[in-house]
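Next up: just one chain, as C-alpha cells, the form predicted on its own.
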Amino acid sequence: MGFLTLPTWFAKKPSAARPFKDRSQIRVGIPKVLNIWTTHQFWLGFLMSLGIASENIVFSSDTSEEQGREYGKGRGTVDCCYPVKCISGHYGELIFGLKKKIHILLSPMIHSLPSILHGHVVDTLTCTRVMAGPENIKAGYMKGRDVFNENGIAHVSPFVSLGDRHMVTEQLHSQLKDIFNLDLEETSRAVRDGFTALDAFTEKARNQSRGILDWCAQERKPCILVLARPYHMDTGIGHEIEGDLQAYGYPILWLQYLPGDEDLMKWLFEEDLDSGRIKSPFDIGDVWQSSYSSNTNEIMWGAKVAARCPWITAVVRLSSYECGMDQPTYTPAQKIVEATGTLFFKFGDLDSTKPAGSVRIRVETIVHYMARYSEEIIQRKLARLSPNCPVPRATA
C-alpha cells in the first residue's frame, strides 16, 4: 500500500483567490449623447472599477454637422428627434474615426435617471424615444451588412434603470457578463463605485452653483438659469447660446445642477410649505401632476426655483425641433417663471444648424432686458421672501 501523505501535502490545491482578469487593454467607446451628459461619471466609475484604464475609455466628440456628414451619412434611421438622429455620427466617429480602434461600443439604454426629485414625484423615467435610441441607430449600421462585426467591435446597449439603484447590479451583470467576463460580486462593486463617482461629481457641481448664487447675492448681480434637457449641454445641439450670454458677464446656472441645499430650499418655498400647498421644496404636484418623466419633472421644478430665487432674473428655455416631451411644458413653465416678473426667453425648434444671426439679435435683446430690469426683479423677489436669507448678502 502506498504512503499517500506526501502527495496529499504537496498536491496543487485550488486557490481561494479569484483569478485575475486583466481588462486594462480593452478599449471602450461611449457615444456622448442624450442622457450620457448627466450620467457619464457613473460609466467612468463603473468601467474603471472593472480594471479598464481611463485612457481606454473614449467618448465621442460634441455633435457637429461635419461629424454627421463624414461618419453618419447613409446610416440614419427614420426619426424626427435630432438629438437621436445625430447619434449615427457619434457611432461612426467611434467606429471609423479613431486612430486606435475600440473593442466595445457601449451605448446604454437608460430607462430611468437619478434625480434630486426622487421620492417626491411619481417616477423618474426617460423619454422612450431617447431610451430606445441606441438600438434604433444600431439598425442603421446593420442594414445590408454588420459594420460592427466587420470592424471587430462588440455593440452593447444594456437596458439600465439608474433611477432605481437596487436594480442596476442585476441588470448590468445579466447583460454585460459575457462581454466583460463579469461575476456578480465585481459587478456589484463596480456599480457601487459608479454611483459614488456620479454622486461626487453631482454634489461638486451643485456646490459650485450655490457658490454662484452666493457671489450674485454679495455682488448684487443677476444670473441666468438654462431650462433644458441634458443633451442641450452639447455644443452641437444647444449651440452654445448660454456661452454667448455668459460672454456679456452674466453667470449661467444649468437646471441639472441647481443647488438643493435645505436652508436655501426652505427659504425659497417657505410660503408654499406653510400654506400646505406643497409637502416639500421638491414637490411639483401643485404645477405638474403627471410627474413620470425625469427631465420634464426637473424642468418644472427649475421653473419654480427660478420664479422664487431673487438673483435668477432670467430663464432661457432651450428645446429641440418637434420635441414631443417638451411641447406640453412650454406654457406651464413660462407662466410659472413670469408669475413673479422673472424674464423668460425661449429658443425652440433647435436643429443641426445654428441660426447665428437671429441668435445674436436675441442674445442682445436678452442682455438689454437684463440690464434694464434685473435690479427691480431682485428687489421685488426679496420683498416676497422672509428676511432670514441663508445666502450672505452685500450690505446696503
The other form holds:
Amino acid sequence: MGFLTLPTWFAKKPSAARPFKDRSQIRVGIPKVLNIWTTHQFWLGFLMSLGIASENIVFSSDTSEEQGREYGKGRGTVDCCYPVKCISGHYGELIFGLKKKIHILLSPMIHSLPSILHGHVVDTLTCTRVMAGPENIKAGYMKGRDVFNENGIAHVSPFVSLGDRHMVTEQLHSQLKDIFNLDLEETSRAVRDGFTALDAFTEKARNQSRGILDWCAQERKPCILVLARPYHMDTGIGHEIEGDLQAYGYPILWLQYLPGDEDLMKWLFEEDLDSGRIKSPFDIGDVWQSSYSSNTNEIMWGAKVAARCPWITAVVRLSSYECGMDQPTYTPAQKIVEATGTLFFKFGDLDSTKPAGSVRIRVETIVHYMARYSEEIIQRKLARLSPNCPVPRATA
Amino acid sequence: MGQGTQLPVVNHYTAYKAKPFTRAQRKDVTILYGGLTWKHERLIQGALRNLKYNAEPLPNIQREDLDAGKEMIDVGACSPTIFTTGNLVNFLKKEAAKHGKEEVNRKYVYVTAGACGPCRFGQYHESYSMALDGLGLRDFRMLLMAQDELDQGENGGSGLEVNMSLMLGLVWAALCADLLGDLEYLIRPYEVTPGQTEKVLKQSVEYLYELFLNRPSRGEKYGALAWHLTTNYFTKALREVRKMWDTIEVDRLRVKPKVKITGEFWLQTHEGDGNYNIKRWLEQENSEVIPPAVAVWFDYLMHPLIHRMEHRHAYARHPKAMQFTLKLAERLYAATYNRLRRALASLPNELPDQAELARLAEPFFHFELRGGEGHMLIGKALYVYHHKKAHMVCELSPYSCMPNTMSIGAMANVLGKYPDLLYAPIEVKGDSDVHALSRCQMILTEAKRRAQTEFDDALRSTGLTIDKIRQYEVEHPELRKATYRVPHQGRAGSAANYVLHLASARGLGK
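Could the form predicted in complex with its partner chain be shown next, to go alongside the form predicted on its own?
Next comes the full complex, this chain leading.
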C-alpha cells in the first residue's frame, strides 16, 4: 500500500459528506399575492424539491376585507395600491390565523418574471411597488416590536429574478442557505425542479386556452379576454367580474395564459409581419416603446392579440385604484383593441370593496353588446385574415 | 389575404415615433430640455452651445402647467409627469400660436428621459406623445434618452451626436451647478444683506456659462476624457467664483434647523411650483436647507453595475476588467467632484459614500430593489442621522409615485428603530400646498427646538456668549465672510458647529 492511498481511505464518502437534511417538518407560509399568482408553481416545485412536504406549504387565502380587518389592522405603513396594501392581511393570517403554526414566512421580492415575450422586449421587470412590497409590509410588523420573532417565525424575502433563470440559483442560495441549510447543488436542483413545474403548468394552461379558442371556432361562439395583472385573479382584488360574465355562457381567457402557438400567431399577425410593422408576433415595438415592465408588456401584447383574434369579441380591462403601471397604458390599450371594432370595457380604480351594483349593471351591458355584435365582429375579423385558419372551424 | 380589401381599412394603433433629427437640420433646430434647476439648465445650455447646438431649457414649471397636464393625459399620473407634460404643452401651445404648428415641428426637438427600468418615469414619453396628439403636433420630434443610448427617430437621425465631449460637458455642467446650489443654500440663510446671495449666484452662473460656452475642444473620445480629468480650466474658474462669494457677509449665529431634502429625483431637484417651492419656503420658515445633488444620482447609477460585476460575473466578457474599470471610474468621479469642491474652499457638501448608503439601508430596503431612488432614500436619512448632518429629513414624494411610496413604507421600520429621527414625508400633488406645508411645519417645530438646544449646549459647554463671539468677529472679520469654512464639529446645526469651532480652533471659551 502506497502512502498516497491513505487519504483515499480516510476521505469522506459522498454519502457521508451530504447528510440527509430532513425538512419534512418545516412549515412554510407564502402570502398568495401579486406575482405569486403566476409563479406559485415555481415555489411549490422548489420547496418540494428541498424536501418540504406539500401539506406543509401553506398559501394564505384569497384577499378579503375581513382578512384585512382581522389580521392587517394597524399594520399599514403607507397609502399605496390595494394589491400591495392588502398583503398586511395575508401576512397576519399566516402569522396569527393558522391552527398549525408556520416556521418560515416566505415572501419573495420578485424582480423579473418569466414571460412569453422574453427576448422580444427590453426587459421583463416587475412593478417597483410589487417588487418592494415585502419590505414595506415587513415594516408594519416590525415598527413597534418584531412580531415575527415573537411568534417564532423567520421572515424571508429573497430578491429573485425569475425572468433571468441563470441568476436564480445564486440568488436563492445566497439568501436562503441559512434558513433552509442549503448547499449550492441542491439549490440548483430545486430551482430546476421549480422551473419545470412552472413551465409545465403554464403550458397546460395555455393549451386549455387554445382549447377554448378551438371550441369557439367550432361552435361559432365568442369569448372574452381579461386584460389584467396576475393578482386580478384573486377574487378579493378582481372581484370575480369575469365569473359574472362567464355565468352568461361566455368563455373567459386570461391574458397570462393566452396561447402563443406558432401557427395561431403567424395567422393572426401575418399582415403585420409581411408589412414589416413587427419582427415577430411577440414584438410589441409597434405599440409600446419602453418595454421594461413584464405585466405591462403582456397587456399590450394581449390587446394586440385580442384586436386580431376573431373569437375574442370583447376585452375586459381590470385595473386597481392608483395603479401607476397601468396608468400610461389606458389609452393605448383601448385604442389597440378598438382599432378592429373589438368591444372594450374597463373596470378601473378597483379597490377593496366590490361595487356590486355597478358591476352588475356593467356586466349586463357587456352581455348585451356581446350578444348584439359578436357575430358581426367575428365575421369581420375573419374576413381580414388569411383563409388558412389553423383553428378547426365549423363549416357554414 | 381574405376579403380585407372589401372592408374598411383598419388603422392599427401605433406608438409615437419621432421623425428623424438629422445632422443637416442641426443649425436650424433648437433642442428643448428641462427637469433640473435653472442653474443646471443654464450651464448645460453653455455646454450644448459650445458644441454648436441651439439649445433652450423649457420655462420653469408653473402652477398652470399642472392644469394643462391634467387636461391632456390619462388620469392617475404622478405629479412630475403631469407637471412636465403641462410644461411642454404650454410652451408648444404658445409657440404654435405665434409661429404655427409647421414651424414648431420644424424648429424644435425635445430631449427627454426614455428609460428608468421598472419605474413609470421611463414611460413619461407616453404621456408626452398623448399630449402631442391632443395638440395636433404628432410630427413634433421628441427624442428619448435612455441611460445608454438616444433614440433620434427613423434611421438614427444623428442630429444630436452623443459622444464623449457632449457627455462630459453635460456631467461637468451638472457638477458645477450642484456645487453652486450647495453654496447658495449654505449661505443665503445667513446673509447679512438680503438678496446678495441671489445676486452673486446669478453672476457665478453667468460666469460659468461663459466657461462652458468656450470650453476648448479636445476631441470626441479619450482625449476629451483625459483633458476633463486633468485640466485646471474648471478649478481655476471656480476659484474666481469663490472670490465673488467672498464679498457676502454672513451672520453664523442665527440658529436654524438644518433640513435635508430627499425624495423622488425630479421633485427633490426642482425649484418652483412643482414642489410648492418648498426649499424657499423652508428658508422663509427660518431653516437651512441641504439641497440634493444631481451628482449623487450619477454616483448611484454606477453602483448597481459594480455590484453586478462583483456577484454575477457572467454579465461581461471580462468581468474582472469591467469591475476594475467601474471602480476606477467611481474613484475618478469622486476625486473630480472633490477637486471642484476644493476650489470652492470645500464649502459644498461631499458626496456620501454609496457603499455606506447601501449598508445603512440594507436591513430595511434591499440594495437591488430598483426604481426611483431605490434604497438611497433610507440610506440618506440614516446617513444624515448618524453623521449628524441635519436635524430633519424632508422627503418629497410625488402623489402616486410608485418607488417612493415603498421607501416611505419601509421607513416605518427605520423610525421604529430610531424614534428620534425627524422625518417628514411630504406627498406632493401640486395643488394642495397648505396640507403639505403644514405637515412639514409640524416636524420643523421640533427640529427648531433641537437646533436651539444644541446651540445653547454649545455655548454652555464652551463658556462662550453671543456678545463675546460678536466682539471676536469684529477683530477677525474673515469669520463673517461667506467662504470661511467651519468644519463639522459633530453637531447638525451650523450655529452650534461655529461656536464649537471657535472654541477649539480659535482658543475661545473656557
